[in-house]
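Form predicted on its own, single chain, as structure tokens, below.
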Amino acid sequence: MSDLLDRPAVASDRSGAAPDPTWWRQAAVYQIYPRSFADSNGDGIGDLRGITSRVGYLAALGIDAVWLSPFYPSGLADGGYDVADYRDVDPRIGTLEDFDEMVAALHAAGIRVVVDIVPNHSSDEHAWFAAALAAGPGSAERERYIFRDGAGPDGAEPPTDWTSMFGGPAWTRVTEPDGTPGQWYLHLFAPEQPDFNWANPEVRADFLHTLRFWSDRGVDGFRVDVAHALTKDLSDPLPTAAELDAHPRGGDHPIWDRDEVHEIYAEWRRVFDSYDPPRTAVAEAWVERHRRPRYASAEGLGQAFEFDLLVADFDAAAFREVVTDSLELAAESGSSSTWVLSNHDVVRHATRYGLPPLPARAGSTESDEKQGRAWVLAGAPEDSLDRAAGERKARAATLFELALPGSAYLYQGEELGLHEVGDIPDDARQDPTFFRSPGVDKGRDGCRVPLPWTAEGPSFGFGDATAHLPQPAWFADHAAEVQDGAEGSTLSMYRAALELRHRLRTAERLEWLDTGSDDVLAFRRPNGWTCITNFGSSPVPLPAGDVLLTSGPLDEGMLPGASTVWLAS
């Protein structure tokens, strides 16, 4: 094992500071997809002990917090987002004791812990759903979920013609305890993910219990999955799919972004604020622009993801519009902006930027993101990918992102410059999106392939066995071991940027500067440092100032195309 992976988790200079209740406002948060981060026991699946073994690496990277995607018991119908038990650890990933040890190790290194909470739906393996199936129609057990009688004379048709987010019907019929065909249950996602009934007080109370359970174990915050879908109006008559799609999303939509969802988050906020320092939360809410601030308010979750950069091309005008808009929304909510270029649901940004521009889209909605993913993986084939150009643009975009005020959410492997893995065999895929829409959407497996830690080994240092998703041969050149200490490597750039970002962090605002070019963006932060990004293809002159960091080599005092520089003035 290399020195990189054996590096001790030495506490950072900020770990001994007094608790800061506002740490999240400008934090660098590193998302870990546990099954694909590090495998400690050689079964091909990442685990909590694997994460603990890499705390030294995370500390050296310079992040403020990690966000863990679901690690709970699960049938893995949706990568762990089908939760069978919200207050335990999947035995394939570890134990509660392993979780406690991991949290202690991360905290000792000055790294906070954020965990995913999945409140819209459970797994069909959840004890409550098993009880609902056994109890039958009209029971209290079924009231925890959304069951309806079918349409037609025999109830053989689903209650509506709605389509799930993963393709196929949004309703599945169950077999009743007496063996006869019975009611239907709603699942906005996979059939293995039945939606909770959030009008039920038992559901609300149980999630408050879950929030306290993990907070008491030292968790510092929560990422709330599908935060805009919990409350629903399913009174008869139910709308058709066409009527549902045509309904404005202004607070009274039958299933998306209803006003009363904020009553739930007000309850959650009271739980969060009962801890010292208060627990944080960030909403995954694909909602209309004017609807975002309420999720991010101090009375609600406190922060909400800004997804517009995920659907923006590498373009100066697009980036400036997104940043300006996000800062305005943050000021409206009193929260801070959140910046995301890659995560577990989207094509890695090195690949997005290396492909032809995406088709024009109306804005950052979940359907826009899915259309973009389909374009990247189906409409734009691998042979149209310019890997080198994609990596240059990704590095430039990352330095732009890390210079912005607000929180930066980084996805595991982006610090290695990883591309999407697009050539996974169909029989090795795991994402339900692929199976429910074959030939249309290849799914999200390509960004969830286990990380390469070393240039050799059965799984490039991920573990001692073949990884649960196939890794391509080109991973060897991107391995953390190869990039460690290598001048100019993407890993070295991320480390330098995060260290500088921490030292330069200042008030949450910026001043746009006139560059005289439509292809060049420049902004100054309050304490006198400047970020300049050349989104074009031709070099541009650099203004006076000391160079702090660049995304790539300068060209005789010029800033090349697809490059970013940080200057001290």
Ligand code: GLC
The other form holds:
Amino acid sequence: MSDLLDRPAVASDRSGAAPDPTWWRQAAVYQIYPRSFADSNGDGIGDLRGITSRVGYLAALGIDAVWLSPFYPSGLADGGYDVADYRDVDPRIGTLEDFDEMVAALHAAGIRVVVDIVPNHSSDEHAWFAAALAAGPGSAERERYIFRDGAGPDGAEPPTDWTSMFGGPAWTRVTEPDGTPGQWYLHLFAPEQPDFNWANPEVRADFLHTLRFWSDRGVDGFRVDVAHALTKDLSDPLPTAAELDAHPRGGDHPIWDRDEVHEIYAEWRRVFDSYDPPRTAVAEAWVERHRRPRYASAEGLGQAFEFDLLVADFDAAAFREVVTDSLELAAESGSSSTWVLSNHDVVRHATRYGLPPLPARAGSTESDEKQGRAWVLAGAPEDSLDRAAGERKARAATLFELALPGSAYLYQGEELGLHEVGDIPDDARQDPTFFRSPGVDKGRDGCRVPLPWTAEGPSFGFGDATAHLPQPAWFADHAAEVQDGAEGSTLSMYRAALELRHRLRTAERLEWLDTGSDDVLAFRRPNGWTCITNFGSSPVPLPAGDVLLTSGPLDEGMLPGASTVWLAS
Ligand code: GLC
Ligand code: CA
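Can you give me the structure for the form predicted in complex with this ligand, which would complement the form predicted on its own we have just seen?
Let us now look at the entire complex, which starts with that chain.
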């Protein structure tokens, strides 16, 4: 085997070395959707003890960190992204003691912990929102949210015609304490998710408190939900929906990606940097690409999700363009790039690649388009799905992703080659996007179905009871137990890739190699680690070098279509 593998592993906390403040730059971060990962007490809902019980699995997978989607008390109107108390654990998911035990177990296994912070909105079950309703118009309590009088006679019309991200109006009318119909509050998402007023210093102070609370409990970093919407210009007269849509998103849009949002993150950065090692953060910001580096700067959150690979078709030119652009943007901010193929909001990549490409929608902005495409796919018809082709391409894309400089965010279940679950009965669905777009958008439940750990059992080893979302029969073939140690399984490929990645990790650069084919991409990292992906359908010859790993079998020494190989050259 190659000399490359004789080198010692890149210093990481696995070796018990001193904490490395740059650990995040090329980390493999595994997203856990806590309700659907592992259920320790047989109530059908995944929980923190379930995560603790699977630390061995996570360590064997070879990831550097986990990111936990929200596990806080919640009205569960949006899968936990409606937080009722930012500094506690949902009793259905565990306790703060369970959290501490989980963090200790993960840290003992050399795995960092990133938690989700949802600062744009709370749950309508948050104590502040209840206080705002009780205190009435003009009160200090209402000033923590965005309340306005309605339009028209008696204020019976919403203040504007804006629609929410989940469909339906972005304003909901409240009943005043005296029982009369009253003011309206803004919610960019579901009505159960009232938007905070970030112009209010109390809101700002409370989030600093929350960041310290979790940092003090040993959390290593934060994933920041809807990071581009916190600050808003809601001065009168409010624009119409059409005016909002037409407004350029260059920093002074009334809602999205306003320049002053970065004042908040500069404040957060001072909190992060007061810890050793500094706490990290990654922004979920669906913004124009040239504006992303602001979120990723060292004075701000430090990293921002790159979703362009996620929305790209499985296509050599598209992948190359995204990688080139993204590395340039990362260099601009001094951050490392981030790569994402799947998460809890989009159709799993095995399924996306098995579907015919979606026609682009006309007349939408770049960022709208990308988010829309990813979400709309949830409604794609199942009969157009080629399952095997999708899985094959997903494995090839994953090996491509894991060879890139930067950090990779993996979503639970992709290491099992899971497809989206398409046939969830309507009455079992949970996602508000389904209810608010009646039937048009199937919603995001299909990627949130509890994981199959074993081929049998009431919920394929997820727990001792039926899972909170129905699992399909084909989950048995994908169970972790079935794939464990099986040659050629997707799980084996992920483990091998992540283990090799630890040893091969090198300077954050790549050099594109000439392949002589429009369908084949090849790049070399500075240490000779070379990744070649054949996006086409006919086999291509391999250059000289030792084969380290492939996404599928080679064909008489040739790299078949929809396949990736790692070489030491
Ligand atoms: C983010 C989350 C998504 C959630 C939304 C509202 O986009 O990833 O799951 O529904 O924010 O909080
Ligand atoms: Ca449980």
